[in-house]
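What follows is one chain in C-alpha cells, specifically the form predicted on its own.
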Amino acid sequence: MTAELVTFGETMIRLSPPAGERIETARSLEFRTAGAESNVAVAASRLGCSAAWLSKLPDSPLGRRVTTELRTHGVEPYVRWDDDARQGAYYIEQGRAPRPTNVIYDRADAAVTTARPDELAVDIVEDAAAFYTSGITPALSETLRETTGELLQTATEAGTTTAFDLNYRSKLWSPSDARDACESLFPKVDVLVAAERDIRTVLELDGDAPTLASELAGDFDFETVVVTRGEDGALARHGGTVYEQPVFETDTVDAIGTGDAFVGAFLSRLIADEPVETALAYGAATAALKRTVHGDLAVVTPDEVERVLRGGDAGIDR
C-alpha cells in the first residue's frame, strides 16, 4: 500500500473515569486509544486521504487493540512488534472550573522508545506525499530523537513533504531541551505547526502571531508556518502571505485531540492541492467537530465538515 500521508509516533491506551469523578475514587475507567500522530492520521483518513501510521508496539492484547482501532478508521498501521516491550498509557481526569483537567502519563520504557529506522517500514515514507511527526516523539527517548531526525531526512531526500508540530508537553521535557531538539530538526521540515504559547515558551520568540510566523519562516526557511491560537483561531504564512482563520462555534464535550484534528484536516487538503486558506478552513471546521466527540479521535465525515463550512446549524439531521 502507498499512503498519501504517513505519520510516526506513539499511540497509547487512554483511561478516563466518568465525568465528574476522580481517578483516586473511580470504580470504572473508559478505555480508548490515543496518540498525536495517529490522531492526525485518523482525521486525514476520515476526510478521504489515504493514511498510514508507523510505530513500534508490544505484541500483546493492548498493542493489538491499537492497530485494530486505527484500521477501523481507515488508517493502515505499519508496526514493528516487540514481545518484551510494554504499552504506553495515559490517564485523563476531565476538570471543571476551578479544577483543571489532569493528565497522568504511564509511558516510560514503552515499545516505541527503542524504535530505530532499520526496524521500521521506511519505504512507505519515501513513497508518501507527506510525512508528519511531532515534538512529542523526540521527547520520549534519545533513540527517538535520532530516529525522528533520520525519518525526516529520508522523507526530504525522497521529495516527500515534511510536516512537524512543535506540540510541547511540559510533563515530558523542559523548554530548553525541547528547543535544542526541535531546532535541530527544523532544517528538514517544510511545514511547521505550532501553538502560539509553545512558540513563546519553547522558542523564546515574541510578537503577535503574524510576526511569529514570519520570523519562523525567515529563520528556518519553512515553506509554510501555521500558528494556532486557541479561541483566536489560526493563521498560516505561505508564499509571503499570511492567511487568518477564526474558530467555528462549538459545544465542547471533549477538547483533547482538537489540535490533532486540525492538523490532520489541514494536511489532507494540502495533499489534495487545495489552497492554504482552504486547508485552514477545513482544519478549523474539523477541530470544532472533534470537540463534540468523546475521545481523542476526530470521528467525523466530509459531509459534516462541509456543513460547518457552509454555516449549517446543529439541528436534527433527518
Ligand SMILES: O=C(O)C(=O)C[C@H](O)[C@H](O)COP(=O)(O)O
Second form
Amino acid sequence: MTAELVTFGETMIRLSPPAGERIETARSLEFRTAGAESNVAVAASRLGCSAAWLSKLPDSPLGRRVTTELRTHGVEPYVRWDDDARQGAYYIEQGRAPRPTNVIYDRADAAVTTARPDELAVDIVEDAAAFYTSGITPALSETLRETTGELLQTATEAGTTTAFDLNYRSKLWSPSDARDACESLFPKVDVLVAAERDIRTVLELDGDAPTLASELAGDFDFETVVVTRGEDGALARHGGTVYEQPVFETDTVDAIGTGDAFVGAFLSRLIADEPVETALAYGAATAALKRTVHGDLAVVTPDEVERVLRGGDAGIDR
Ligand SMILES: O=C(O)C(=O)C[C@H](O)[C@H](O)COP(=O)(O)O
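Could you switch over to the form predicted in complex with the ligand, since the one displayed so far is the form predicted on its own?
Up next: the whole complex, starting with the chain shown before.
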C-alpha cells in the first residue's frame, strides 16, 4: 500500500507528571508517545492525508505501544524490529510562569540510532507524494545523519517532494554541528520549515522574517520556505511571494506538539494541491487546536479545523 506522506524519525515514550508536579517528587507519570516525525504524520492523517511512518523500534511492549498508538490515528508504521535495542523516552515537566517547561531525554542508543536504508521500506518513500523528516533525526547518531541524507536523496530521485523542519534541539547537539549537518542536507530539500529563533541561532542569519525566508530560498534554492514565529504567526515564501499568517487565538493546555501539528496540516494541504496560503491557514488553525489537547498529538478533525478557519468560537456544541 502506498501513502501520500511518508515520515522518518524516532518516536519516544513521553512521560509527564501532572500539571504543577515536579519530576523530582511526582508519584505518577502520564504515559504517551511522541516524536516530531510521527506527530506530523498523525496530524496529516487526521486531516485526510494517507500517512506512513518509517523507523526502527525494539521488539517489546514499549515498541509496540508506539505502533499501536500511531495506527489509532490512521498512520501506517513501517518498522524494522530489533530484539535487543532500547526504546527512547523523554520526561516532560510542564512549566508555569516563571518556571519553564523542562524536557529530559533518555534516548541514547535507541533502536532508531542504528537504522540504515537497507533496513527500511525505502520503496514507500519512492511512491509517496511527499517525504518529511526533521533536524532531530540526524542529531541522534552519525548513522542517522547518513540515513537521513540517503532517504532524502532517494525521494529526490523519485520525484517525491521533500520537506524538512530544522527543529533544533539544544540538548542533542550544538548550533554549529546542527548547521553543518542540516546545510549538507538542504540541497535535497524542497520545503524547509524553521522557527525564526532557530534560523538565527543555528543558521546565523539576520534580518526580519521575510528577509530570512528570502535569504534561505536564495542560498539553498528551496521551493518553499516556511518561517514559524510563535505568537507572531508564520510566513511562507513561495514563487517569490511572501504569505503571512497570524495565529488563531487558543486556550493552551499543552503547547508541546504545536509546531508538528502545524507542519502536518500544512503538508496535508500541499499534497492535496491547495495553494500555499491555504496550507498556511490550515497549519495555523490545526496548531491552535492542538494546544487545547493534552499530549503531542493533534487529535483533531477536518470539521474542527474548518470551524476555526471560519472564526467559530468556543462554547458548547449541542
Ligand atoms: O523533542 C523531540 O525530540 C521530539 O521529537 C518530540 C517533541 O515533543 C516534538 O518534536 C514537539 O515539538 P513541537 O511541535 O515543536 O512542540
